[in-house]
Structures are given as C-alpha cells and as structure tokens.
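In structure tokens, the next block holds one chain alone, the form predicted alone.
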Amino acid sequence: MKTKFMFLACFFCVSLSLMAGDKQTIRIGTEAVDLIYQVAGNGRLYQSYLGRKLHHEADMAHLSLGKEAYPTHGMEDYFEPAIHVVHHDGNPSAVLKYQSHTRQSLSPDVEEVVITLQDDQYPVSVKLHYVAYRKENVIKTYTEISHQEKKAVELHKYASAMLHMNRSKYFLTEFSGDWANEVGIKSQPLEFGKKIIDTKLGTRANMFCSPFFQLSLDNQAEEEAGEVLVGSLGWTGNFRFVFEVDNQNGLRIIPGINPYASTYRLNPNEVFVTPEFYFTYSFDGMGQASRNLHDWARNHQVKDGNGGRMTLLNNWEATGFNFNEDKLVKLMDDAAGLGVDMFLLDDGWFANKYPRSSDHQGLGDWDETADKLPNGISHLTRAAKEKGIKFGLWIEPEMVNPKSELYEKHKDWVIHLPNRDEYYFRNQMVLDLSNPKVQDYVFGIVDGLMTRYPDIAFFKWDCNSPITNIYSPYLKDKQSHLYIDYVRGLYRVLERINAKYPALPMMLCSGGGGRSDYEALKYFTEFWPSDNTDPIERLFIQWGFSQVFPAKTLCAHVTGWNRKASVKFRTEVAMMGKLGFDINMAELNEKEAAYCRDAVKNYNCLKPVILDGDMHRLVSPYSGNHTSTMYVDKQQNRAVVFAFDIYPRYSENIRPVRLHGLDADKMYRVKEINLMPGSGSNLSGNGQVFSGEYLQNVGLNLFTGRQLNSRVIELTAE
C-alpha cells in the first residue's frame, strides 16, 4: 500500500505538466505555495497564479491566462518587460515561445522546474529557473540567456525573474538608509506607475538601501497576520526592483542587476546567467515569511548553515591603529578570561614603504609592518594558541591607496578614469577584479596568508570603497561590461578560497552592512549589519536585518559606543545576533568584567536557541519605548526572551507581553538570567511554572519603566 502511495505521489509529481483545457500547466509548488505556468495558444508563457497551494488538481482549469511570464521589449506589451535584446541586424524585438520544459528532483524536498523559451524569429534562447523548497516555502529563481545568431547581441536589460500579483492593494516596505544608519523600515502604498529601488555604487553595493522587500497584499501585514511576499536578490553589485502598478491594477515585480551603464554584448553561444531571486510567500505575517527565509538559509544557502559560530574579542576599540605584539599578546589574556573563542586583529597590521597607521595609506601591501609585529602573524597566532583561543585576522583585499606599492607598481591594476583627477572614497580605490591578473592577486592575499600562517582560523573582508573612476584599464571597449564582470570576477576568488580552504570562516563586511546579500553569503560565514554600535540604534538594525537573515548571520558587538547604557544592556543587544566584543576590558569594573564571563557561558548554552532556533519579534522598537525579541528552538523545549526599556513615558501603562512560538500543552519553567553580579530579578513570575498557553495569551510582564534596562528569561520545558 505504501509503495503504491508512492508511486501515485510521484506520478502526480510528474503530471502537474497537464492540459487545462487546452492549455499546457506548469506548476511549481511548495507545501504552501503554487506559482503556475501556462502555454497559450500563441506558444506564449503565461503566469496564471501565485498564491495559496491549490490541493485540487481539476480546479486548474479554471485558472485564467494571466500575464506574460517574461515580456519582450519591443512588441505589444506597453509596461517594463523583463528583457530588451538587440540583434546583431539591429531588430529590437523579441517574441519568446515555448519550446519546452524539465522537472528534477534535487533532493527528497527540493525541486527544479526550468522553461524554455525561444524567439520565434532569431535563435534567441531564454530558460527560466526554478527551485522550490518545499519545507521552507522559498522559491528561487534565475534566468540563462544564449543565442547562436552570426555576430554579438546587446543586452540592454535582462531580469532575474518577473513576478505577478493581482490584488486590490499593495504596499510595499524598503530597507534603506546610510552608513551606521542601516535598513531603515520604510513603507508606503503602490499606485499606478513605477517604484524603483536601485543602486549605482558598484562594491560597496547596499549603503543606501538593501537588495530586499516585503510586499503586503490588500492591507498591511503584521508580523503575525496578513498576506506578505519577501523577496531577495542574491547579487554583490548594482541591483535594481522594479514594481510597476498598470491601469488595472495588476503590479509586476521586476528584480534583477541594474541595467545601468550596463549594457551586455552577448557572444554566440556565450551563456548570460542572472543573479538568483529568491522569495517567500507567507500567509501569517511577516515573522512567517522571516522564520521561512531563516530556515532556508541555513539548511540551503549560508556557508556551514548549520555550523557553529565562533564568539570573539576585537582589538579595535581598545588600540585603533596604535599597537604593537606586546599590546596584542595582551589583549589575547582578556578574550581567553572573558571565554570567547577568538581573538580578531583588525586594521593597521601590514605594510612597510607606507605602514598603515591611519586609512591614508597602505592597503594594497599585505606584508606585516615591522616595527610592529617584528615577529610576525605566526607569533600571534602561537601566542592565540598558547592561551587557547583561534585567531582571526582582518582584510580588506579589493582595494587599494594610492599610497601604497601596489599602486606605484600596478595603477593598471586599479579602476581609474584616462585624464581625469582620481576621486577618492575614504581615501582609497577599488582593484578591477574584470581582470584576470587580479583575480589571481586577490586570491594570492588569502592563499599567501594561509600558506605561511596557516593557524589563522578566520578572516573579517572588509570593502569600504563603492566604485568611483569608473572605467577599467582592462576592459578597454567593453566598459559597460565593467559593473557586471567586477562581481563574476569576485565570485571566481571567492570560488577559489572556497575550493581550497571549504571549512574557513569569513566574515562580510563593508564599512558597515554595504554587503548583505545571499549570494555573497555562499561563501562568508556572516556579515557585519553596521559600524554603528550604539545598543539602542543597533535594536532597530537588527530587527531591520532579521526581516531577511537568521541570528547566526549577524555580527553583533559589544563596544563603548553610548555609555548610557550599561555593559548589561550592550551586551544583551549583541547576544541576539553572533556575539562579539570590540571593547576595552581594562575599562571595566570587577562586577562588569564578571557579568561579561557570565553573559558569554549564558550566550554558549543558548547558542542552539538563538542561532538555529525560530525567531519571534514580539514588540517592535518602532512602535514605542520598549521592544523584545524571543528565539524558540524546534523542538519547543527551549525559548529565551530578550526585553528592552529604551525610554519609557512617565507613569505609562505598561502591559504584559504575549509569547509567540511555544507548545500550548507544554509547562515553561520561567527563570531570569544574565543577572548583574550581586543583584537578583525582580521579574514576576521568576522561578514559577507556567504553560504555553498560558504564556502565549496572558503572557509575562517583561518590560518596566526603568530607562535602558534589558532582561534575559530562559523559558525551559518541564
């Protein structure tokens, strides 16, 4: 009986390419998802549905056409297509039929669905990717263009995807902002016309906004309630969403690399492969549609999605650029006192002609300067070793100063303008990773550092320059290939680091969260959200940034910025992100420095809750003077809740907080933790028992009116 079930699931796995009346279906689906295909009686591919999985197989014909799944430029479409293609003879049209289509099977719980269109007058071939998650209700998708026409063709833009929705409302919620002013939530209904979020800036791609939206269908979403798709673009460079509302209401979702000055000469039988959008749909909320892309990414897309992640002591606030190895040995004895598991040299450790002592000079030369490490890296990372700890080791491997050998022996090594002043983004330029030579110098600093020192255990990649000078040495004629080829040839690095060093933690980051995205996240461990530290604006960072990525993505440090707040509240800040300290021990008091020991145990045995555990985002930080977050780990056994007094209102009318993610049947023992040395809590309910139920509609009264107060309650399951 069971085989047969099986046989009959496969068969209709296999049949979801059916006729619905005369119309071929493709279905693509995920255990609450479909997004479904059909071919009309033109040969043209339609997007008839999005939405709601569809459990009865007769209703698909009654499915209406729907929209062009990949419009043309050029032809009877009057709204943004998804490609524009110039023929070799100069024909600006594209009519794309449907030619075929193949269904794979990828692992027990994922799928991949790929279509493909061909013009019906030039050997112009376009395939559509799709890879449904059925667990985690992601879709990704991509798209592969390729052509066998005589001479090159002109790409003059080419989406990831198009997506669309038929509803009577839409809003739309961006990330945007600037540095240390990361992923400001911003929201506004979408009318008739065009919302266009993009980015020119080449590397340091995402400091003005981020490659990521919600879109709320006919009301607002909540973060447990409404219709919401999320999505994102895996893409280290100019990226563009197009959402465009036409005159019947019908939005389309256009993401892709920003066609900007980026127009593409495709070579015969050359294949032009677009970054990969990824999206989920969620039908409670918008901490639904967080808790699917978590689990996502760490099953599917992070590196060591699944792995552990290192905590750590940062040299940079307690030395900047002033230190040598006695400072540094020294150092090493606070992070193996306070437990942490690494210590992190950061910038100022290279160079020698022009030694770095401030950002004026020296990127580019990734010797050690030798008055201040005479003995080396491999004496600090003996020293790290001695006092059991790993030692990580910051770069910035894409750039360069003018001051510096590097730029003396190879400025055809570097982006600049022909006859033009060089413009300088904090005082640096950007290396042309379009060109081989390069490729191999950038993968040569890693390689290099690892051969000699191979005790290095992580790297923090830093990019703090957007590409300015805009013109390739390299390239020559095809300057326009310039934004596009910079990031292949970034991936090709990556790719080689990856290929040789596969168990090598990195961090991403890029003067702040310049860089989040998950294709760059393929090949770094997790990223940097902001240089901003400052506990109270990093609350609302990292709530922005969770919308998006687990817990375990997010470097979360706790430093001397806003000592208003105590260490307590810093440090709690940090531990619902990958905990880090940038801080000079020696500043702290005895209960201070005991409170950091204690708060680091706590963070270790609450690794698996916080960091692979689901999140729930119970109080907003934009919504008033309190927020908290709460981390529930799968099996429903294990929660931690972190609660935040920014500032509260004199004589306000604090109520309790309603839990969200536990078992209903299960009894919670309820017990404060992460306690200031001497103190004990004054929580109601502390120590006492209390069911899921109970907890998920009455509640815990977690917040006071106490200005920058912060608790930590461990919830464990009797």
Ligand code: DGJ
Contents of the next structure:
Amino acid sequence: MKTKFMFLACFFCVSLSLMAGDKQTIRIGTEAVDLIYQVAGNGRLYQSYLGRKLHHEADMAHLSLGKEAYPTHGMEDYFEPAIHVVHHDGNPSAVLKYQSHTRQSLSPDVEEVVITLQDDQYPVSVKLHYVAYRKENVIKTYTEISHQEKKAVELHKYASAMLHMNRSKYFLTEFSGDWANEVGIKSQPLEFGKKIIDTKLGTRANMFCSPFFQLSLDNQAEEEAGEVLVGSLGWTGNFRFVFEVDNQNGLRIIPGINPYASTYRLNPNEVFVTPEFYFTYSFDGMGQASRNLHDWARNHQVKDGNGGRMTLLNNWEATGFNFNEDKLVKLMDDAAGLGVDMFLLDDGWFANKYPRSSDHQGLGDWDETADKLPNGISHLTRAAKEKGIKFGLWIEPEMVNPKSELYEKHKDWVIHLPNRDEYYFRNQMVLDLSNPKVQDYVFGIVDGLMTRYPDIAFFKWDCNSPITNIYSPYLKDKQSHLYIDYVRGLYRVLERINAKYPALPMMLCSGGGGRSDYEALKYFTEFWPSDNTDPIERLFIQWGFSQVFPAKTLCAHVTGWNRKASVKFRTEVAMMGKLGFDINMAELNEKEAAYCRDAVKNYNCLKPVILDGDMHRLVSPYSGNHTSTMYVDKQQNRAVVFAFDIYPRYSENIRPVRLHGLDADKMYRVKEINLMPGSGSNLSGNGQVFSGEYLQNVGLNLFTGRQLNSRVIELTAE
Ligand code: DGJ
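Form predicted alone already given; the form predicted together with this ligand follows:
Entire complex below, previous chain first.
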C-alpha cells in the first residue's frame, strides 16, 4: 500500500454498520478472520469476537458483548488498562463512549475502519484504527489520542490496541536471547496473571527480545496445524507486550510502546499516535501465519517489498578496520569474479582528526580518512562501475565516539547526564534525535554522501549502542519524552531519506538483530539478523526470524565463522536469505571458489522462488539433528528444498521428509544442484519425475548420516 493508494473511497459508515438486536455491530474482516465490536446500551465499545470468519449475518445477533475494547484506568475494570490518562485537573480516570465510525477502502483488498470514542466528562478522544488486509489475513491496528482540555494532560499508558481471547488454554512463544544469540524460540503456557515481554534499551531495542510473538489457542500449535495468532509491533524503540489472564481465564493482549519512564504530557490539540500493531490469525499452524505475514510484508509494508535484492561482497570479516584503497579495489575484483551485484564497504573509512582505525574513535566525523582513501569515495564508486558492480557504504549516523570532532563541537547534541561520569557501550554514545537540529544533521550525513557520490547504491545503517546516560539537553523539563521522541525523530529522518531517495536500498543493522521491526522496514529493504554467522547458529536464528519476516529481508552472509562447516554448507545456509559473502576469497581453493560462483548463479535463478515465493518449514533444527526448509513459487511450478544434517547420531533412523506447498497434480523433476565441482549427487530420486502428491505424502530422503552435510534440491514442474 505504502503511501500511494490505488483506490480511495471514503464514506461514513455508521448507517452501514449492522444493528444486532439493540446493539450496533462493527465488523473488521479479512478473507478468513473476523474481529467484531459492538456498542452496548451504556454507549461503550466491546470486542465481541475474534476468530474464524462468520459468514451468516444473522448470527451477529447471537454474539454476546464480550470485553471492553479499550479499557481505561480508574473505573470498574480490575485488570491492565489500555489507557491511563490524568486530566489537567488531576482526575485520573476516563470513560470512553462510542461516537462514530468510518469505513474506507484503501484499495480493492484493503479496508480501514476507524472507531472514535469520546470521554463523557472531558474533551478527550480516542480513535481506534483497524486496517484489514483481506487477502493476507493481516489486521493492522493503532490508536490516536487527543484532547481539547485547558492544559496538557498526562498519558501514563497508551496501548496500540487491546485484543481479548476467551479460550481454554494459551501458549505463548517469545523470541529472546542476546547479541549473537538472537530470537531463541521459547514457549510457555499462560496461567492467571501477567507475562510481560518488554525492552528498555532505547535504540538497539531488540538485543534481548524481539517485538513479536506467537500465541497458540487451546493447544500448542504446530507448523501445519493448530490455531495461532502472531503479532508484531512496529516500533524501533522500547516496546512492551502484556499478556494478562484474568479470573475467568480470559486473556488480554496489550501491545504498545513500553511506558517505562515515559509519561507523556500531551498538549491540547496534539495527537498522540501509537505505533502500529500487526497481527495475523492462522487456523493451520505457524507455517500459514508466517506465509500470511511474508505476503503482507512484501505487498504492503517493506521498502521495495516486491522489488529485487542485490547479492554482495562485504569487507568487514575479511579486513576489519585494516584496509586501504588497493585492498578494497582488489576485493571489488573478487566481488566481480564471484558474480555478486555489489561491493559493500564496512566500518573504518572515515574521520581524520581521530581516524576510525578501531571502534574507539571517529564516529561522527563522516569525511573519508585521507591516508586510507586518498582519492575518496568517488575513486571507489568509479572502480566499482568499471568492474560492473554497484557500491554500498556502511554508516552509523545516530552515534558518536567521545573521541571525535563532533563530540568536541556539539556535546549538546549527545544524550548524556550533565553531572555524571559517562558510561559507554562499545566506546560510543547516542545522538539526541529528539532535537530537530540533530535530525537535520543525521539526514545530512546520507544526503551529503549521496550528493557528493550519487553512485552510492546502498547503505548499511548500523546502530551499536543502546541509549545510556539517559538525559536530553534539548528536552529540558520533558525528559520522560526522550525514549519516544528519539524514535519519532529517527522516523522523521528516515521519512526524509525515503522521500528524497525512494529507490535507495538500505540494510538495517544493529550489531545484529538489535533492531528488527516492521515500522523500520518501511524505510529499509532488509536487516542484519545477527553478527553470528556460524552456519549452525544461523539455522536457528534464521528459523526464528522466518516466523515473521520473509527471506528477502533477512541478510545472510557466508563468512569464516565455523570453518568445520564446508564452504558449501555455509553458502547453502546463507542462500535461504538475502545472500551475501563476507569472506576473504583468497582463502578458498579453486574448487570452493568455483562452487561459490555456481551457487551465486543458482541463487540468481532461484530468487523469484526464495525471495518472493511461499516458505514451508519442513523440519525444525530445534527438533533434532537435521533441518529442512523449502520455497515454492506462487505458480507452484518451481521449488527449492534446503536440507542440512547437523550432528546426526550413530545408527540414527533417518526417514523421508514430506514436502509441502506443491500442486498434487503436477509432475516435478527432482534435481540436486549446488554440487561441489567434480562430485555427483547421491540423492535417491535425483533426475527423476514425481507427482506433487507423491512428494507430499511419501517424501524424499533428504537427510544423511554425515555430519555438517547439506543439499539443495530444485523441483521443476514439467
Ligand atoms: C556491527 C555490525 O553488525 C557488523 O556487521 C559490522 O558492520 C560492525 N558493526 C562494524 O563496526
């Protein structure tokens, strides 16, 4: 959808809403799911239903009211509220009554419903937004809070939405871990009381936990079976999900900004817009939920979601900070020889007074280091052009090293406590993006580079520190706005970049998956899931992120981590995402180099399948010693299966793997590809033709008893 609406028809819909008995009913529906609200006799709004689509209008009359849609603090509700507002006169309560609603088609398959609620004693209004993506079965929700009181009101809680469930059991899956150990999948039943998933890291906010979850209903859902709601918050900062089971075993799900240290003073007529919460609901397990989100992300959310992605060679693992012009030009030869689309120059190219020769200095001074790059970036973009590849550049524009000219000149732009010793994370501090001057400066880094070097084709935007020493010299007496205004300031910068450079691809990186959310991905084409590129760890990390994000957003590089795994194994893990190399090509022998060139060609051929097709996770790395995932193009004519043996056990009973997502009636030729030069395939059935029915019911013997073995198998309909 992005900003251009193909089709816009807005109309008031109060008259079109259904009257079920004496209750007004508002339905938000996709192809498979209904979310239904009703206005009760007391004028308040209730969530009456969330679940499988109800096809018979007459049944609306049978729905009971359910729970209040957006409960407030201070009245009769005994559990966690969605909103807590303290009015200008100190009254801490709110009673929200239905005022009106609108319904608007944003395109033939996307509809927005906005329900306006109004406090019955104070001029405070709350607009609940719901955007239903019919085909993808995704609903996006967010809330706008505003008022016309005489003075500012205080917002203590401000949820993006609230969803109520009423089921026998709930199983929550969270994605947590640490740097280099991102998105570990952990599930637990929810019993009476609260479970909170939140972060207060500010910038690289998702270092320990990710802003998404899976909630299985009644039974723990499986890959291809069970009811599951998958939700994700679009906020590149402190987020919070509260799951609270009440005395009747009802569950409320409350997604939003983490209100930790973030009381917000809202002036009259100012609108507080919460982040967007996106959720899908699957009746066929986690796999279908992932495919819903992947389709929605590509079609409606991610920058250039349906566009191509560039393969690349990055110099970070090969050189670290230790490079010069000649070394880089030599690496560009390697990139061109390998057949990738782009060379990406990482950290270490800038600063002169304190050259960026390590991570201790230079951040903030964005001029090329003269003795490293005497001929500047333009020499590099020219060299790349001559070799027929694109040039990309690393930046970390929100940060500053205390050892930098920027810090010396503009201490007032740095988030720091005026009267305390400074604490550094990776020897650096965070710039105060709540300050419009800092926003201009950060925008100016990208704009300045693009103006001077228009051939830069890509940015890797890094962010290696959480917010420490939390105090904004700019916000003065509004310090509790900093976590929120920082993120809003970041979005202002990113919006300006998107507006001026709409076709510029950018990678979101935060020392790994420290930033990975769907609001950021409106501005970024892809993200860096982890600094950990050990292929075994990546099998788990990519499995985790794939629950919510499509392959084309997951950067996956072949590196020197875990040399016990062959180059073939490492490459095949990376081919399940957006493929890149970050390896010293001189370390590879001729066979390995030839294999890599062939793999890049195969990947280019398979891009429409891997990046734009349907992903089916077949065997989880969490379940044992093997794992497999396959991708099928939308026409079900081509598919590719990746299979990995990690640490098979002695005399293990290895069974065939049943494939998914194929057309049962089509005939597919099976071909193992990506073979090492000189070796043949020992896959049984290689070269033969099978029906989709056979492959899905009998399966293929994908796995072996060999440690760290991998296979890529292409299926082509005949
Ligand atoms: C952290 C990133 O995750 C790495 O890929 C690399 O770009 C370094 N920063 C550079 O400092």
